[in-house]
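Consider the single chain below, provided in C-alpha cells and representing the form predicted on its own.
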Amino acid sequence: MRRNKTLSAVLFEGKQRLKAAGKENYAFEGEILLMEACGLSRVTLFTQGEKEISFEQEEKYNDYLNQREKNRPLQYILGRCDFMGLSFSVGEGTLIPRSDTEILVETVLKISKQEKIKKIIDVGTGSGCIPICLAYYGDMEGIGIDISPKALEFARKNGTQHHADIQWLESDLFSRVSDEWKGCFDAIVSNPPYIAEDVITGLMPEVRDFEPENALDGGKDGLDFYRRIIRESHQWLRDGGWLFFEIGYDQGPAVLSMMGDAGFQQCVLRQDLAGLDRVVYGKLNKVFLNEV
C-alpha cells in the first residue's frame, strides 16, 4: 500500500513542476497552491514539513498544478485576489486587479481630502475593486458599470462582502445610466481597456488566453475608450468634477491633450513606483465648454 507523502516532498515536487513549466514565481506559487489544497497556514507549511497529507489533498494539489501548467492564472485557481488590503473574488470573465491600479485608487483618495468627492461612477468596473475600495477607505458611493454581466456577478459579490454603497449596472459606458444622474457625479474613475489591438497576441498566455478580451482591447491605438469617456464625461460630472484614468505607460501625453481639449484643467500625470506613467486626472471647467 502506498504511503502518504509529506508536505516537504509534495512541495518540492510541485515547485519543480512549475519551474519546468517556466513559471517565474514557481516557488511562491507552489507554496500558495499547496496551502490552499491542504487548508494550511504558511507557518504550518514550513514548520511541519514531515507531516503527511491525505491522498485527497495531494490530488487537489495536483489538479491546481495541472491548471497552472496550462497557464490558468493563479488568481483564477484560488478564486480570489488581494487589492488595497482587501480580498476580492475573481474568475473567468473579469479582469484580475493589479497593483498598478492601486495608484489610481490612492490618487482619488488623495484628491478627495482636498476636494469634495462623494458620488463616483466607475466605468468598466470589472471585479468592482476600484469603487469598493473608494467606498471602504473614502466613504464614497455611486455606480459601477460594465458591459459584461459575468464581471458584474463578481462585482456584486464583492460589494456585498465589503458592504460597499455601490449600485451595479450593465451598460456600454454611459448608455444605460439614468438621466437623473447627469451632472451629479463628483468624479468619474476608469481603468479602461487600453492595450492596442495588435499588441494583444503578444501578451503573456495567462492574460491573452484567459482574461476577457473586452477588458484589454483599446482599439487600434489603445485610446478608443479614453476618447469615448472624455467626450461623454461633461454630461455626467458636475462643474468642478474630476476625471481619473489609469493609462498605459506611453499614453500620458495623448490623454492629457484630449482632456485639456475637452475642458479639463489642473491636469496631472502621475507615475507608478517603477517611474512609468500610470494615472492622468483633471478637473472639469464647464465655463470653458460654454465658451468654445
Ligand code: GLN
The other form holds:
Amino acid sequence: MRRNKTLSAVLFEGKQRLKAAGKENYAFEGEILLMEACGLSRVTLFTQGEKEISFEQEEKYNDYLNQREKNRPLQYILGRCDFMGLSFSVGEGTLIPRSDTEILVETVLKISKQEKIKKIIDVGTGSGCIPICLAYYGDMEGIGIDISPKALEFARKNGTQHHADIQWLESDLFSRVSDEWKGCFDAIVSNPPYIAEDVITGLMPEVRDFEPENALDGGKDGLDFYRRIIRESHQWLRDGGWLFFEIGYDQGPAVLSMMGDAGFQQCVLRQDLAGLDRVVYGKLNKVFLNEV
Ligand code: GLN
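I have the form predicted on its own already, so could you send the form predicted in complex with the named molecule?
Full complex below, order starting with the chain above.
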C-alpha cells in the first residue's frame, strides 16, 4: 500500500522539480504552492515537517507543480497577488501587478498631500490595483478604464473586495468616458503597455506566453500609449491637474519631453528601488496651452 508522505519530503521533491525546471525562486515557490495545496501557514510548514499529508493534498501540489513547470505564473496558479499590502485577484486576461508599480501609487499619494487630488482616472487599469490602492490609502475616487472586459471582471471583483469608490468602464483609452467628466479629473494615472513590439518575443515565457499581450505591447518604440494619452489628457484634466505615468527604464527622457511639449510643468522623473527610471509626472498648465 502507498504510504502518505511527510510535508518535508514532499517539499523537498517540489523544490527539486522547480529547480530542474529552471525556476529561479524554486525554494520560495515550492513552499508557497505547498502551503496553498495543504491550506497551511509557513510556520506549520517549517515546524511540523514530519506531518503526513493526504493523497488529495499531494495530488493538488503535483498539479500546481505541473502548471509551474509549464511556466504558468505563480500568481495565476494561486489566483491572487499582493500589491501595496492588499491582496488582488488575478488570472489569465489581466497583467499581474508588479512591485515596480508601487512607486507610481506612492508618488500620487505623496503629491496628494500637497495638492488636491481626489478625482482620478486610471487608464489601462488591468486588475484595478492602482486606483483601488489610491482609494484605500488616499481616499480617492473615480474611474478605472480598460479595453479588456476580462481584465475588468477582475478589477470589479477587487474593487468590491476593498470597498473602493471606483467605477469600471470598458473603453479604448478615453473613447467611452462620458463627456460630463471633461475637465473634471484632478489626476490621470497610467501604467500603459510600454514594451517595444520587437522586445516582446524575448520576454520570460511566464510573461510572453501567459500575460495579455495588449497589456504589454506599446508599439514600435513602446511609446504609442504615452503619445495617445498625453494628446487627450488636457480635455479630461482640470487646469492644474496631474498626469502620472509608469515608464520603461529607458523611456524617461522621451516621455518628459512629450509632456513638456503638451503643456505640463514641474515634470519630474522618479526612480524605483533598483535605481531605474520608473515614473514621470507633471502638472497641466492650460494657460501655457492657449499660448502655444
Ligand atoms: N513592467 C512590465 C514588465 O516588464 C510591463 C508593464 C507594462 O507594459 N506596462 O513586464
